[in-house]
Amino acid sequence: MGSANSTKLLEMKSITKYIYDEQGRGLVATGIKILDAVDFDLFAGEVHVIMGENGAGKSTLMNVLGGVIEPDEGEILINGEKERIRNTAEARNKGIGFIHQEMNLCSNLDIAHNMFLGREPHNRLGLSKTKKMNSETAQMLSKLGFNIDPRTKLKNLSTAMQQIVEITKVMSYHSKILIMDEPTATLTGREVDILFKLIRDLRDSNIGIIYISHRMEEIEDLGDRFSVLRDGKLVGVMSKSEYSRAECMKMMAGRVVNLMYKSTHVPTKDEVFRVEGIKIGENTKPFDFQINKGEVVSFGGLVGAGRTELAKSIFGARQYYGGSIFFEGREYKKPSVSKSIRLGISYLTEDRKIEGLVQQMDIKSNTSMCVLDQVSPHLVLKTRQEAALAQNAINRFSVVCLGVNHRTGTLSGGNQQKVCLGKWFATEPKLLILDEPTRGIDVNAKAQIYEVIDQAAKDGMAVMVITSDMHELIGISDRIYIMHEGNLVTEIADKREMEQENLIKYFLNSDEACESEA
């Protein structure tokens, strides 16, 4: 168990939480629970990993511990003492720090004011001690290995650096129990290495760390113990010596999960989509590519390579700077989102919470959003048809919910992603653009989405996938295009060349690769 000692910091006993309807009534009679008598404990000096598919109850359990929600049943003991945690302030005061998957920062404030928000030091006149905040913030960031001006506005930082600020802020409370929910989702390799070193240092100083991640390599590297949740229940706890990936995934899914990428579709030579001389930036070079019927074409590259910009350009959600677009043999001039949808071009955004869904609306309203002309002809909404459309998406993508009227903002991340897929499949697209379709998705859900992609191509769709997952890039693709800084580096059409080492060469040595291709 790493350097864990016998001191039990935390014990959660029979934690139960019911799903509530829109009127705030617990659905006790139906027995619908998101947590069902879950037990969990944590020792000083260990990293205890919580694993499970999307919707398994991981984040809900941690929201109970972090004071975000109260349990309906069960009890929490901290250092052997029974505690009631009614809000996040109480959790923090009891030594519980929570690094959420979604950041809780104010983009209009600088780093120092974010760090001390709600606890600013004041002088006798009641004015904030800005110099003191700046100095202490700089020291805290320096411990993480970052030399950042604490006066920098959050909105001027990259998403990764904002995450570092969030982590630093939570650690500044001197927490004895630290909850990390997908903390590396937006971090680069170097930043992940720094975070992992810090986690190990904290563990060695007897901090208890609860770690949630879908990245198997991460949890296998860091974990001392592994608890697996499925459908709101604890199904098993493994020590480091007992852990195996195959057994873990079997516990998560309730069955043996085959992670091999299966391909049953047969690409054709029938062109669906082609671009000639497209420039996605004023200073980028023009390039060509095409996607055929029944083909999965993926775009790889490092963060900032320009893949999302390319997708939004051809979908009509962003300006591009030259070139011609052809769809089904005809030139597609002046693309717009509404025109693309009518033609049969769909785009699943990488940001499901901001761009993909309206969180306050229910599943049926989100699902029908792009096909309103079908469900509301003559401005009269056909509610039965809208509900049937949503129910079809729920069934097709196995969305865990209370039904078509379930508000999407209360769904797990994985189920929100499935609703996004349902929304775009409702348009019956001919060209399906998927931008990071499995980001933040558990292993089993990934396998389901790979099956969806394969079936879409089998049904004759042209599929364009943007992914940062190297194994995914290799596993699902018929052809791969590599991009770097807004330019197309190369095309890889031979499966024998789709090897990780080969792709990394193009990712990192793009200039040399371009010269060799020329």
Second form
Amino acid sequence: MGSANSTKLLEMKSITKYIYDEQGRGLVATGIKILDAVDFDLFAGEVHVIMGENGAGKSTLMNVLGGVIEPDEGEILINGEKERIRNTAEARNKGIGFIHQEMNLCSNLDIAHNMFLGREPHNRLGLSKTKKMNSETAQMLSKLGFNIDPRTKLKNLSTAMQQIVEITKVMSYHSKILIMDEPTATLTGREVDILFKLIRDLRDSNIGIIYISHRMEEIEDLGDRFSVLRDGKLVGVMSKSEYSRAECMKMMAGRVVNLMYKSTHVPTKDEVFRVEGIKIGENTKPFDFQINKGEVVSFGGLVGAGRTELAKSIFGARQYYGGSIFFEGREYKKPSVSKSIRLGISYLTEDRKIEGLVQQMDIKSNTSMCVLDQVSPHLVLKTRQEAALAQNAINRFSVVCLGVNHRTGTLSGGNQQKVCLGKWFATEPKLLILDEPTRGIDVNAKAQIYEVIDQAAKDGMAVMVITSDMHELIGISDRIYIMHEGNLVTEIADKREMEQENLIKYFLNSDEACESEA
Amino acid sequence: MKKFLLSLYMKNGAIVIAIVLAIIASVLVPNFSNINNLQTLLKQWATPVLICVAINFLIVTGGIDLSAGYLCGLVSISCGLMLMVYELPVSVCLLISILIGSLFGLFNGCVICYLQIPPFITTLGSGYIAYGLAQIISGSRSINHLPDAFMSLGNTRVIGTLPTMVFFSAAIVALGWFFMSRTTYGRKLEYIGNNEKACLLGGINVNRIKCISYVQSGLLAALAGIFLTMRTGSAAPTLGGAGMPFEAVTACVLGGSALAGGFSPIIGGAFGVLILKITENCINLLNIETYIYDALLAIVVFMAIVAEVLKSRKLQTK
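To complete the pair, please output the form predicted in complex with its partner chain; the form predicted alone was given just before.
Full complex below, order starting with the chain above.
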């Protein structure tokens, strides 16, 4: 697509957004920017891909455009005119269609009713004109090249077709700009093809499409231009001819700074944990790995590589499809969460707010959660011991709080994570699994958590870390395993090989590497 | 001081309301402050408060037991049959009654926790089972002239006309408070009510704990059935009924429970029952249409639900 001679649909000029409160108001006083003077533009009839790691600011930028939040600084021009987008309805009226990761459809209603949800055509009695809805829906669908009965219930459609209904719905608002946030996350191969055909058709009919995805193959397949964000800043824009995967990955990851990582532990060769032939999905290949005493082993890979699934499988919180697990030399059959905790396996969840903390309760109740029956073995709560346990965690991880009775929901992200760590360290684990331990926390807390990991290994724990942060992966690991779509791609045991360039190579070759292994 | 009063109200709102209501009633309603009336009030309080304690333990995890009232009727008539028709000794009869209640609670708990059927539907259905059973085994008749050995257990006067059952109930409220706030059982319920996912990933046996709370509910409902039989002097399949758990939920709400779960103060609930009973008592003394009481209950629950929804909507916009 020659975008040079097309019209400029959208221009976003030096958009800045500070971290914001629940109403979306930027907390300018904090000085913490999620978006820092980001420029972005979109031509009619192009697919502009936005790339970046988690937390790079992709979604925030799109939320600004979609009217979910307002920018603190910068301006938005649509068709060359300065516009203010205060809410989602305004965005829709200005021709911006937002396809969210999770679809906003009602699965028990048919296509036509979903299409007209909240704006059903009706007669004077208020009864909806079903026939009119059906015929108009069929018309809209056929315009996009689909012949489906508009009376089909949504739940009887495949995920891809549901997505197409969503797109049709958004297009029915005469959208000129279409934002798609990871639309293929839940689709299968053939479904992706259907969706891509539609995206290309839309592009050819002069719609401007903003596409966010983590899947390199897709992006390369579809994209006309590529913008890379990192830490809230625009790192670069590439046209199709300038694009290369390696360059793009490098831009996304940035330069590795090693100052934060101090390694004082010495890994041993005593095996603590070993897995043989584990299959985490129905169609994934079995693989082996092991973790030794005093060793920090990291699992790298792109989002959706199956690392959280692996962790939950060995922790007993998820079904897996075969393989044996050995813990301290003995086979660990039929893992369950409570058995794992008793044996000395801990799993710090990826999402601390939903799966980790009990936010309504205080630090003391949270840190004793997994050891409640050990602390108070005879039914009656021993509050003094609980308080001691909590105080211990507060001192050990230097949690900033008002004391053991401080409600955890009001702590900062980093301190919440430290309380979660306190909860798991209370179980005195031998194998500590940390799933994205530094996601969404500030730099200081990050450094403290790296120190905790190092100290844990020094104390003889086997530490398994799942991380999507390239710096972290290189900085803290004694060994690295790389996963891709549920399979183990490679193991990197040599510190010298843990270089960004090299890792990028593995990330990129992940498909081929898998095939050659099989 | 202002802050202290405010926090006192937030934590013990029900106590404050109960006291204020009692003062107003004693001024405005003739015969309210009469000692006999106050004693009657406490007698009326003794049974529903048991159901309230039981429901408190369910509400904290977001559950409910609508079968509790019908279970009272079933236990009452079983008690009567065992005493009068099968002529079992009182102790055996009490034991079996409580066993019936517990087993019934176990059934509810298993269906809810292990078959994952919503508690509302489960207990609505099982309540009708209990009601049907009670009607069948009794032939829709009630049994009067229960033996003295049975009646005296709950009706022996201790202070004034206050019978033993009031003190039993008070003891159970205290026990309930202890279990809720001072044991690992109560703590686990609180964890589950606030974040069930974190409990599953923290090794807490969510299903077992929840199931126990339903067994407890059945047990307390059985006890309430026995108390009710002792108070009325007749074993009837219609004792209790659908209104009972509703009254208990209303009391819990007045006591400060969050209907969405996570927090449910037992003492507050007990005073919630007292508030309701004072209101009912005044309605009776003033010769007002008694059905107003039911409407009042509904209004309180309705307002609580609206408040809850508004609160959670506010949280969602975060």
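All values reported here derive from a predicted model rather than from experimental measurement. We call the rigid core whatever largest set of C-alpha positions still superposes within 1.5 Å between the two forms. Residue numbers count along the first chain shown, from 1.
task: Look at Gly277 and decide if its Cα position differs by 2 Å or more between the two forms after superposing on the rigid core.
output: No, Gly277 moves less than 2 Å.
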